[in-house]
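We begin with a single chain expressed as structure tokens, specifically the form predicted on its own.
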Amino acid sequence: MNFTIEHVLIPVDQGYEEVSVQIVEGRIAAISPNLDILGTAIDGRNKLLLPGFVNAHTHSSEMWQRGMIPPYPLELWLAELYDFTPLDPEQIYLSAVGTAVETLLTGGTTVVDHLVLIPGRELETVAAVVRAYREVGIRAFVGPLIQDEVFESGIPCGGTEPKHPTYLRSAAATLEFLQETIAQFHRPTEGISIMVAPTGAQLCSDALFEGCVELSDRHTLCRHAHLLETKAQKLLAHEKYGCSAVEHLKQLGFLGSQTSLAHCVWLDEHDIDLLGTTRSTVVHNPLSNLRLGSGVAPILKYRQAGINVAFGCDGAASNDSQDVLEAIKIGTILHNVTDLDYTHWVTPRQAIELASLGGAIGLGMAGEIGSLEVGKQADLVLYDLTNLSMLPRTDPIGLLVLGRPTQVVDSVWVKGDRVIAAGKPTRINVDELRSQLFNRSQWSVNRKSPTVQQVEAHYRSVMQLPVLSIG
């Protein structure tokens, strides 16, 4: 569909214009301040249009258990989330859609989906999020997340000899279901792209990385990866290679300008050098590192360093919720306290240009999506300026920044496509969305996670705290 905003305020150098946008084709075909009408006339009088931002790293299927693991490490928090993960592709389903909506509802219109699968239903686990995303209308990059270690050995060891069983599935396998993924789903020209993903250097094999990098170069595939998000990670690398992860996935050949690093939080000077050099993207989860008491990344260093670097809610689980502004916002003003120089702090207009434009680069888009800009694909936000939590009026974007803004997104657009208006989305009933979580939920508080009570004292003793006093 064609259609022109009207009236609409955008951000410029020396502070906002209000412009009108033409829209053909699911292109940006003009952007000036007096345009004839084509297609629909969009009011867009007392509303800010930005690019969509990109929730640069998440996991769907956490959302049923948002809320309801307690204060753990990420050791330990996997431990538990793992014990009770869904292994239902309808409940997939269901949180990738509630996902996909509450993402949309905070001003992305790209998820990056580092998809936790079903044992034995790997299959099934993508289509489910593939028919989620494709039903919202979001951009979707869907990674399965692979990997082929067991749980066990994402724990340093710690000088004993580990001792771990074998990984349900080899690396080969997991190659092999990688190649039929990207044969069956992977649909660019349609908004949903697969990604190579593996968990991280902690849980996967050379040969897994290897395999990988192979994959991705054959099918032009993004590369997607935690990395160093928490010091046992670091102290298990030191462990593995006898040397840095970022180090040894640099001769791995992962590092590049298609590869996005979740998390990032310990790494030394060496390994920004090597970040740097690669172009790879580093996404800043502030939220769940927070959470689950992993540390705070460098932003500000990796910033000054020319690294890219994008926003991530990260999982519903650990966050507990997909509000990219709010990750937005805390990610912002988190650093304010970790350099004392002012100048080198993150601005409202930087904040947002990382979310949307370093989103985009982090997936190899920076030049379809991420800005306004005649000729890009027309993934669009519309916000409501006359919305309480916008006001009174001062500055647009340092509102939506540094604000708490709620229930703001008037309007968003994908490919050109409106996925959201009036604040609603477009496509899915979210009264029938919100029925199905309620119903296929129970409120439960104090469960016990098995995976845990095997592995706590290890992690304590490894990592050097008290040992735990029982009763």
Given for the second form:
Protein chains: 2
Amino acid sequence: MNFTIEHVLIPVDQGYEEVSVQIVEGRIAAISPNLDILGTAIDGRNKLLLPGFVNAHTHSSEMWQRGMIPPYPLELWLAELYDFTPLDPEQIYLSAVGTAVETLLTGGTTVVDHLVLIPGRELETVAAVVRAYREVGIRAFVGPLIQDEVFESGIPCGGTEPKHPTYLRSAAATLEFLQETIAQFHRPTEGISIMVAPTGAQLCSDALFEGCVELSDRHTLCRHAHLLETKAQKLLAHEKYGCSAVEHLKQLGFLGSQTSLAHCVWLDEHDIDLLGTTRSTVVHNPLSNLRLGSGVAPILKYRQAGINVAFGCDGAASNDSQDVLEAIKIGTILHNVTDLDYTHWVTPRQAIELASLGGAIGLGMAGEIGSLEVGKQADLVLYDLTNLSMLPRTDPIGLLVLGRPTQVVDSVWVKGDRVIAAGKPTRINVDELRSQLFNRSQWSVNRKSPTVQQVEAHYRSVMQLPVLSIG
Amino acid sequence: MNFTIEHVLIPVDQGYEEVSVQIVEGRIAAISPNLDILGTAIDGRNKLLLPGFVNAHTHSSEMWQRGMIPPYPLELWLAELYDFTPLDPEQIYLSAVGTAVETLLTGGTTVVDHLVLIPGRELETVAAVVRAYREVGIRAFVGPLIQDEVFESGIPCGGTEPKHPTYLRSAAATLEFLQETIAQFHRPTEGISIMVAPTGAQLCSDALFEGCVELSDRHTLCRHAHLLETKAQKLLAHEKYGCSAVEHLKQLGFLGSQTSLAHCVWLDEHDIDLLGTTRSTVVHNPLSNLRLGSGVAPILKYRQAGINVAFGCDGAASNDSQDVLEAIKIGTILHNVTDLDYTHWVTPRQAIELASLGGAIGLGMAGEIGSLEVGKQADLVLYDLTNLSMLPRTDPIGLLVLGRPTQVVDSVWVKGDRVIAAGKPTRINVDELRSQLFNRSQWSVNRKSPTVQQVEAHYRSVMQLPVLSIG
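For comparison with the form predicted on its own, would you give the structure of this protein in the form predicted together with a further copy of the same chain?
Next comes the full complex, this chain leading.
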């Protein structure tokens, strides 16, 4: 369907300009003041049009545990997460719908779902989220979260002998599943792309990484992984490889211009050089990094080194929301406390560019999405500037990034399809979604994770924390 | 009006309990399962009832500049703020209405307005916000922001001679204005209290502080000030006093159990001891501290030292919102990166207590508000747990603090008066507010602050930042 958004504000070099934007066959055909109306007319008055953001790292099924996990660092938090992970593909479908809706309603048009799999029902898990994303109409990159080593391998030994069996399942079996996933679901022109997405160096063998590199080269797939999220992972990498995890991933050929790496909190100067020379993308998840106490990723340094940066919400069990504008705000202002020289601080306009074009670059999509340019696909978001949270009128992008906009997304188009209109999803019934999420859950507190109880003492010892007194 | 909230969830020691809550003559009369309905029945099913939060530090008129000021540290940001400050009491009234509404809609029932005054129209400024808060129905503590030294005095000299005249106006004239303000507006039983609120050591003479202490003792008023928000203020205090600002305020008699101090970012161990022994309250404004690059206030240390902590949004030009839940979330998780031992991290329940009871303590109101207890005033907030942002159902307080609740406030009562119902203010017309804010403002960017241009080079030199190249 062709349409023209009239009298809409867009950012230009020296401020804002009121223009019309023509969309033809899913692409931006013209941007200019006083264009003819082509197709349906959309009233853009008192509204701001921006390219859609990329929610560049999340785990949709974590939505079932949001608000639930106590204040723990990643390694113990993961133990909780896996002890209570959803095991029903219908649940997986519903949390993917929820993730898509929250992403769209906060300015995102693309979601990167690093998807936790139901053991033994891996293909069904992927099918469930693909169905959800197609129904809602969001662009999705789905990276099945694969690992071939057991949970306990992800915690440093700290000089003790590892007691656990090393392998969860073979790299070969995992790669076979991935091959099948690609065959069944990888449809980039329809807005659904499969990525190779090993969870990270802490739980994956070299063989698994190498297999992923081979698959991504063969099928031109993006690569995605967690990287040095915590101090424990930095210790572990040195135990496991005798070098940094970045150096090791470089040697395995995993880094590159279509590789996006979530977190990157504990990199040193040499690691930063390697990300720069390989043109890898850092996905910054500020809220998750704070919630889990992982640290503050050195984003200002990455930008000074010319490294591409994107923003992610991370899964809703470590954030615990999927509000892309919130991730952008905190991911922008958090770094001001790391550098006294305010000329290095990220401006609201730069933040918007990281969230849109930065996200697109990390997915190899910079030619197709991520900016308001003629010829690009119409992944667009229209913001209502008359909402109370956007008033009084000042700088619209300043208000959007530094304020706390609530319900300001009026319309969203993905590939030119209007998937949000008047602040509501056009293709699914939100009340039905709410009712499903409500009925399949219950208020609860104080659940006990058996795995936390198993590993906590060892974790505290390795991290040189005092022994906990009992009771 | 008496009423009974039926079948509502409240937090109890081991989780949640479904109870009825009777409110009689503005106070909580009973909390128990299966109470009779007394007065109007309010359906509390699938809702959570909490004591109202205190937005313990803000500057309401900054709302006119939210989203506007570029990424600057406090000292340059203040120059921008004062160059473009609103000068019309009707504007002051509108931004106070806006601040009150945003505070109420995010769980706050009390606002502390450290009120920037229109020069020469000081009493009118106070009258405007008092009118706003009475109309909206929020409980308010209004502290006219007073200072008797000129703006440039707030930046350290760095060894150079101060070039500027020292006094803006006499302490005596300022105290006279304050005396008149108290006489006209201090009506604590009606929910409007005046505080003595010198801006802080950086811009106030000893005479002004001493006069404030005398007034607060005479009229039993709360005391409020900014304290060591930036590194520059720490340098300045040593230039000005030869000791820390905390030590100096202690000597002036300004600290105490009804003194709340905004920011407290740059305190040392001895300063922390002084706050502890004087039972002063720290108001944590995490978003403003990040936005202005001020630093991370050592909140975990304050808690370990037994110091009372409350949360504030700070003014909307440095945040740039008045979302109390956002301030609570970031003020909770931010500190996890400052201490590897997660047993010290603030839990969601502790955060809720700081935001409600912590705020009340700092205002000398702990006997009256801040918790769900029989006999306390009914400053209460009812949250809708069926909102999409609160689903799936897990731990309601976890979702509220760690998630990103949007439009979850169903009802708010202040002194037993229902000022929000079905998510909307009951006493003012929000559409009319929006239209006023819209019509009195315009989208703008790239304004130039003459004061920033005057002071920037000196500021950079004192803070040992590189000289800026021109152009």
